[in-house]
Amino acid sequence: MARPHVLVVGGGFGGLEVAFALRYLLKDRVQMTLVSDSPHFLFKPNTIYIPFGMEPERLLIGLERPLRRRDIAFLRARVTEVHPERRTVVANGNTIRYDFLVIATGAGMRPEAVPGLREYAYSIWTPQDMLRLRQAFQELLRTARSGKSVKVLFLVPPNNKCSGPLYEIVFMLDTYLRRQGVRERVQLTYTTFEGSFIQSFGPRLHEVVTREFERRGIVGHTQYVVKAVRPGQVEYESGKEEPYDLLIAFPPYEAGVRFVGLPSDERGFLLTEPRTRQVRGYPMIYVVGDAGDFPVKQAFLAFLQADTVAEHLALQVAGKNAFRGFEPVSMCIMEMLDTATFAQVPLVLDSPVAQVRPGAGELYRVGVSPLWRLGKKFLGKYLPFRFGAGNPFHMGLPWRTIEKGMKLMSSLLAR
């Protein structure tokens, strides 16, 4: 392979980065193709302020011309089928051949995994629900200013990936009220299956949502697991019932797209080694962010994922490059347009459920100050700027730069 071919599928963070990172790595050394359905690259992250009044198009950024400005062969297309003995995909009916393949196809929501969860809740899933749930608001808002009381109820179901956005749109939704005048008319009910709040975090982040919770005067039960939703009636398998006037769920997670013949788990998430993030028994085949068996489904996860495919394949074409391994730390910043909580948490690698590394010691950091919310709005900004220049994000100066930035920050606001 004199100018190796690597097809990346995907046009999210996973497959971005992955896809500047190895030409920031190899530069012209290999040949790239990216497929994506979408011709946007959307900073989902920030779907959270769409309710309360962000407009969708200002987190969305073409694809065609960064990946142009980086000689990487863009096709809008669905990938429907990998065939790895042959080394192609199928694309829309055409066939494309590769020499290694990175699938980042992301993740999609099953709500007909819980009996009426589809009807009766609003999701947080797409930009569409977004702004489904901020007409939601707008009503509530009328409601509560009539005089009459409301019950928000929040609800996290088994098999949810990654619960931080609703935990943020909860205390987004405390703040919102407050200021609307209005929170003393509203009930805000928080359940969730987790034997503690974002469990897969740890007890410090248990510790901050509790504490948050009891100042603000929301309800959060943990070990609430859901049965079914009837119209105004949450039930658990406990027995125990939920009223509610609006109901706010994030929902199961399936893969984005199940891809017959390679080795995936229940829900469609592909198998991989962990080290590598290649799929099992295929060495050719890459998998990065939420496509993947990782049990946790996260923005910054992926770029670390991402960074380690482009590393192995770089050690691969070249024969020459420092190749470190996945490695999982999760940095993350909850937003509750008051303040912040700021969360680094390692975590214990190929674990069935993810959990914080044993003895993880001072890279185990959290705190909640205003000063986030800066950080969480230069990141917002900063990312899609990079992304929009065709450059990985989590690579060279400017990263090195803001990562001791973010070092700096969390000795003097976390712990």
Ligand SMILES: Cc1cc2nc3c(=O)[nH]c(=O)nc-3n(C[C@H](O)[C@H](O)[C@H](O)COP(=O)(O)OP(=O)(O)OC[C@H]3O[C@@H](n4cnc5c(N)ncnc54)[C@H](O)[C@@H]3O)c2cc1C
Contents of the next structure:
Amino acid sequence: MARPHVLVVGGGFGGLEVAFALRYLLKDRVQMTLVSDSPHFLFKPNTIYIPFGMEPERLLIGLERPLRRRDIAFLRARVTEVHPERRTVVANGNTIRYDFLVIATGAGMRPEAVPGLREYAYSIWTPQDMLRLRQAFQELLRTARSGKSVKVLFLVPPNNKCSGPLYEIVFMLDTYLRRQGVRERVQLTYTTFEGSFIQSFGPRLHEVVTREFERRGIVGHTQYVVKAVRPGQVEYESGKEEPYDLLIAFPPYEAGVRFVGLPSDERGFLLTEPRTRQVRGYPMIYVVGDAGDFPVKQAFLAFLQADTVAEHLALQVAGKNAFRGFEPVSMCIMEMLDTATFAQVPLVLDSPVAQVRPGAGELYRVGVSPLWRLGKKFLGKYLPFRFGAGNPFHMGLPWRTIEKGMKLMSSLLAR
Ligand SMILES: Cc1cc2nc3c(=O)[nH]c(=O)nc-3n(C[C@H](O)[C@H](O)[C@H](O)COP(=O)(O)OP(=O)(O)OC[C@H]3O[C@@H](n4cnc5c(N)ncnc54)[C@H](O)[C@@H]3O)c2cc1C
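What I would like now is the form predicted together with the named molecule, since the data block earlier showed the form predicted alone; can you produce it?
Okay, now the whole complex, with that chain kicking things off.
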């Protein structure tokens, strides 16, 4: 192949990181096209601030300029089909050829899996959902200020693959209501199907959440598997019921796009070779981020997968780059508005369910401190800056410097 054509589908964390990392590693040795059905990158993790006043526009970065800067053709279109035998995809009815394909189309929600969830629960998936929640919080404040009590119920149903953000919302709401002087009129209850709180991240996160729930007067229940949602009441498989005035849920996940003909699980997530992120049986097709079968769906893990794919592709095209393979060590900062929790969690690579890697030792670290909020703020500015300038977030000297800083912070503020 003289100058292979790499086609990236999706302009989120995974898609942009692969595209920019590949340009960084291979310079002009590949031709690249990125197809996305949106003209913007959305910094989803910070949509948690929208219900508390942030405007969604602040979380968008236009794709066209940074891609042009890196000589990556941008096509705004929706990809609906992949034909591996012809090495083509279909986007808005047009056929595009590729030598290598990277699928990074993310995940979607399936609220219909739980009767009544779509009708009666607020969701936290899109910026529009978050704006609706903002209105609900304003209404909640008005009711509490009028002297009435309000019950707010949080719900994580089975097959949600990233429960962390809903924990952030309950902690942030607690702090927000305290600052507004109405916390004592609002009862906060949190129910999850998980065996422990934020189960994918293991026992240390469970301990932190349990402690914080106690400290803040939030009632928390694990192993509460929802059966149905009715007006004013949630029914669980055990026969228990919880009443609510306001219900906030993070629905079950499914793949953003189902690619017929490629191997996938029952929710449409593409099956991969764990170390390389190649689609099983299709070595010219890779999948990155929420679209793939890794059981935890997270931006940081999408970055690690994107780096893996860029390195593997660079090895195939140039023959001499280092290839480390996907090592799932998640990092996240859980916002609580008055403080924050940092977690670094090594996960098992080849398991259909999320598990902390046994014997992870020092690599598994968790800490609570208001200083971690600065880390979250910094990432909220730095990541859009990197992508806006057409650079990979997770590669090069700046990232290595940040990594050193985080290691230092984590040695002081996490155990
Ligand atoms: C409220 C909330 C808070 C979160 N907080 C965190 C956090 O603190 N830390 C963390 O690590 N993760 C967090 N996450 C998870 C994180 O946002 C996702 O894991 C991440 O966005 C996945 O990246 P991705 O590139 O796989 O998919 P996405 O970011 O969803 O991008 C998918 C891209 O594909 C495009 N696309 C979709 N379908 C098509 C199609 N058919 N054709 C062309 N383009 C298409 C979309 O427009 C989009 O550009 C949070 C998620 C939510 C909802």
